[in-house]
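First, one chain by itself: the form predicted on its own, in structure tokens.
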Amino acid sequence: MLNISPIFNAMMRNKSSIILIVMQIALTLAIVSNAAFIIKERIDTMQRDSGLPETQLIGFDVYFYDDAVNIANQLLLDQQKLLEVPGVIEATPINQIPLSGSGDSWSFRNQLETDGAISSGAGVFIGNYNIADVFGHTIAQGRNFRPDEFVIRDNNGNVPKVTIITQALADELFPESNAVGKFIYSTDIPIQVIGIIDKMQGSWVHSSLVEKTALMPMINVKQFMRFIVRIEPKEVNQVIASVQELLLALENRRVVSPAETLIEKKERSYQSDKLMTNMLVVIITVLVFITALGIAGMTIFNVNRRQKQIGTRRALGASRMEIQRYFMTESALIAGLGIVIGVVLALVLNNYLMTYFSATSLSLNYIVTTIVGIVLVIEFAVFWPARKASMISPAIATRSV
């Protein structure tokens, strides 16, 4: 078996380069393990189930600039005409569009008295009584809205008396009982929970409220409104192309924005996540390449510097495999030192990210996987220089310098 002691002593004769390579490996381990963990978190976030038929939903904005327009009547007419378009399944005027990054939230509590109440924020979607059907929801518990529960809120202050909420919001406000039939309170206004849907993400994909959503049968009449439309998959592009012209033909004293699919809005909301993921992938690739290049370069330098010593060992009976194993073992020792320091740096870096950037705790699996990857890359990078060293002829020991 190869003796470690002479290898370590030989390494100590060139401390500066060894220290630089060790620190390079340590930094690579710390950064790569944390970067890989962040990438996995971002990908998981982007791939979450929104609870929505994203490929079938389109949304657009409507702005009325003429005060003479009866907005409430016009919105209801728009809805009626949209439902007559071939391929349209459901449609409703609405205050916000899911996954878009722009919308409204309300604060709710589970009892009238504030003392001892459980409070939670939620994204609130208000539209016609068919709003749950527009989003393609199945009511998991309770019932859907009835037409008589729909209200129009303009200057009279009407508010709906019923709501359908997601399971996440129900669990938050009523952790120990079924929320159906219970009342939740926005300020001091009681609103009865008549139904629960399993899942629906709100407008802000990075918010802690993203899974906490409430639907209400109401149109809040404003100059700036939105529409959400669910369409047969094969007809989406055709409806998108015609919807703007259709609505302006009904009433041209307004601006209608081009319609977009929910997929497009979702991609825009996650744009920063995709950019960060791509950037971290590039950083990981560059770091691993530089580390491999550095240790391979050091090994080549040592092989060239020790050619006469290698030739002498070959002349004294050392086999090619022993010479190759010598350099592979040397690289393993360097990698081991770098890994020990790198594990500490990885945990320190993760603690910093947790403190200042609300990151989660780094899983040890990522550190272990990164260690295995770094060792394999280093050994692969050293293999060819070590093999070159093993091919040095014993005759080189007799050459003069």
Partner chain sequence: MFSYYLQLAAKSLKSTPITTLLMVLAIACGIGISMTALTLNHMTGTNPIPEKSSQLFAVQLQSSGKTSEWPTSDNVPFQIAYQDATNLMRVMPKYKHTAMYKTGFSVRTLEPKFAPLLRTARVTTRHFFSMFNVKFLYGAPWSEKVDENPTLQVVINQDLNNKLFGGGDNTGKEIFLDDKTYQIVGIIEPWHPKPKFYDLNNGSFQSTEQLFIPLVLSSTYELPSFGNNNGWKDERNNTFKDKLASEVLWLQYWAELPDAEAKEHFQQFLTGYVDEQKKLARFERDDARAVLRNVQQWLDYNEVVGDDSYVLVAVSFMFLTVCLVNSIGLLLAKFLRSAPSVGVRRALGASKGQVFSQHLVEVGLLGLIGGLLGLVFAYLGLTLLKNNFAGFDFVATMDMVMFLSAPVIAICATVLAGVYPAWRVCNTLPSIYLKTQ
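Next up, can you give the form predicted in complex with its partner chain of this protein, since the form predicted on its own came first?
Just this one chain is shown here; partners and other molecules are left out.
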């Protein structure tokens, strides 16, 4: 009923332009499915839950340059004064800002002896005993820090005695039992796990350690310190604008960097992923557009070239619908061929990306979705030229043949 055989015969009379369209469809399918897959992967990475109220948290650096300043006392005073600022919910001096791309990681073991121990790196956030509250965490298991557990580490060798860790770190170090109450070891220092939080991303968003995080109630006194502050959403901009001045008024023998929300830090950390997705989105969009225009152009050309034949068919009794269906079927056949080759190409390209560029295996969903999209675009592109063909008057057949 679709009369595939005469359509096929007609196609074989014009092989080169058919081959070109088939190639174009195949390449488009291979590129679009792989690019869409990469885009989806990157977007998923960027949209992971960081476990942090990013819009409400701000961070900034404080650099002390005068030996005469008692840094620990000053930081505690700063904290107290920050808490008095309208809109500020919690604040603590800290060693690193999450999602910022810069910070400290320590190595932990699940037992004192190195032989047979499970060890894992983890981003370590050290601040006042309220550090879990600053990040807005609820303690899923165990308890929060107590004020008396807070220590100040100067060159005195003080070490933290307790820690709250993320579920991800707990699962890594204690795969078979509950971590609460257990000790983890940094070199030979035992630190007791007193609580577990569900999730908190560390400083390096592309690291395998990103969700392995530990909190500790300590100030490790250095010239270069940071602050993290949680603020009521409405007051964020106001606090950012005033915080530098406030701290310098308290002690001006230091440099205070402009404050930034974690959203801004996060955007910078994901900059290369965003660049990649933007480039690929542009490529896909233009590619689909060009392919559609190309196919439409070819069909118009074919319609024009076959005007007389079409007129003859119409004169011999073919309906308009039949003419239109002829071109739609022809393009469907071409698309089918292009899709078969395109699927193979897509898998080859994915395999190449996996071999050389640590890509992951292309999920079939992407190929299927791309195929549906391409078929729709092609039929849409062919619809108008085919309609135009069906408008050709049978009288053309009678002219000058």
